[in-house]
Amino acid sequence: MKKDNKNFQDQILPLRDEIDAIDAKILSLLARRQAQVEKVVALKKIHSIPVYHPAREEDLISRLRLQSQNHGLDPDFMENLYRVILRQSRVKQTQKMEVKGVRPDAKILVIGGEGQMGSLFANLFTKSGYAVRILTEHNWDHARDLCQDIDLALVSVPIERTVQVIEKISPFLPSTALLADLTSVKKKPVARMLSTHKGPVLGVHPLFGPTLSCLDKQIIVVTPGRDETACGWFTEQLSLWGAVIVKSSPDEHDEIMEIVQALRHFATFCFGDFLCHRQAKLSRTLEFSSPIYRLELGMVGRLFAQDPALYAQIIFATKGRRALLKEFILSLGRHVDMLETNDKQLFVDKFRHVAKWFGPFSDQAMRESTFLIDKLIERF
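Generate the single chain structure for that sequence, in the form predicted in complex with another copy of the chain.
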């Protein structure tokens, strides 16, 4: 047995050395690839050409899939691999391009610019060459001076102070300045901006947390208030930073956010609260976890790793939201009978009804989540 082991080692070591040598070559090719990509970026910058070129990416993937088959490689594997490479290349390119300002002579005032979200935007503007001023509670005495000649006042303060801050800052603004806010509700702030400021008004809601380093493919909802043309450069700048812009009205935005934010977070909170209440054996449970359950429980755990005040703000934002959440709780009561009478058929009927309503989204969700489960297995 010992001899056999020695024999095995003698045979496997040269194979492993060969694999290591191949990996070293791949690595140096990736470094060369990165250098070429940087040259492309430099060229694009000179000619003001957008970084992201979806058609070229898809061409490249299609070609590589074909070539894979000729080389006896799995095309899905090759596609997965190049999605990682192309994303890295896109991030690199976007980082380089961030320097470019759409209207770099514009003066920006970020109100609440020391908060997390305010800082994120202040940094993005600064990197893109804008002159950025920060207004906080501490230098409010200088508000009038700081507002002088500004082209954009961006309100980034906690939701309960937004309206009040809008009222206080508006009298100092030049009438041509664009007034915008980053609050996660839009009806009240936009209405107040319109009534207190006579110039261009734009409601903005970034659908992401303030810990990002790059806006690549992140969604930002904008709800136009007044003079969309005058707001165009700002929206364009958000796009250039990599964000996807979704246009909506304040009413529609708030209605959809009731579901997307309040209901979802509240349902997650309730689930976590019940696990805690039941003293579920969390760590042993995880050992019993298929990747999909791990992922779902991860979504619950993720919530509780974050700031409770932020979630209180989101959940309790409006009376309408609180009514919706109460309706959700009461709607669950409809299922008690079904459980008590052990009525499986009723469950199947209800299930089918909902499935029909979800329609093609279900299959798409199945595909997307299966993809993610594979990623989870790969990594952890």
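Other form of same protein, the form predicted alone, not the form predicted in complex with another copy of the chain:
Excluded here are partners and other molecules; the one chain stands alone.
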């Protein structure tokens, strides 16, 4: 037995040494790749080119999947590996781009700049070399002076105060200044900016929270109001910081946000509220849970770990949102008879009807959720 063990050790040691040598080469190649990325960053900074290039990344992934098959490797493994590498590369590039200003001579006023989202954008502008001024309710006495010669006034206050703040600040703004807001509703704020300010107007909605360290691939919706050309430097700056810009009208934005934000958050709230009302044993359910249940429950728990006042603003922001949510609640009653009559066939029919409506997205959702589940299994 000892002889067999010695033979095993004698045979495996050279193999392990070779693996170690290969790992060292991989690290060396990754370092060389990063050095090339640094050169790309320098070139992009000179020409103000955005970090994220979707077509380039997807072409690379497709090519690597094909090459991995030719080498007898798992294409999914190769894609997962390179997604991590590309993500790290984008983050590094974005951090470098944060010090690149499209108009570094511009003066920025962030109204509500001591709040979380306002602070995030104030810091981004500061890193990029802009002169940033902060206006809050505590120094409003100096609003007129702070507005002198500014190029961008960015309103970042709670939704219910946005229109009022726009009305108060507009008389102090230079006629050439760009006026923009960061709220999650756009129709009323954009309309009020247009009616009170004669210069460029742009609605902006960051679809992320204020705790990010990087804007890599984060979506920002812009809703043009007036003089898109004069607003172009601001949207270009957002792209340089790594954001993906989605253009919309204020009406379309608010209609879609009723679904994407209000309905999604409210449905999650209702699920959590029901579990609480039933006094469900969360820890015990997790012992019985599949990865998908843990993922779904994790999203519910995530909601209740955050600021309720913020979500109240989002959910109750407009009459349209509240009407949609009432419609959602009433729609649940349509299924009561199906349960009372134990009508399984009706359920199957409704299921198939909805599945047909979802169409090809169901296959996409299956792939994406499977990826998330696999990652969750790896982590926990």
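Rigid core (definition): largest C-alpha set, two forms, superposition within 1.5 Å. Residue numbers count along the first chain shown, from 1. Computed from a predicted model, the values in this text were never measured in an experiment.
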Answer yes if the Cα of R65 shifts by 2 angstroms or more between the two forms on a rigid-core superposition, and no otherwise.
yes
Core-aligned C-alpha movement of E137 between the two forms reaching 2 Å
no
Does A312 move its CA by 2 angstroms or more between the two forms when the core is aligned?
no
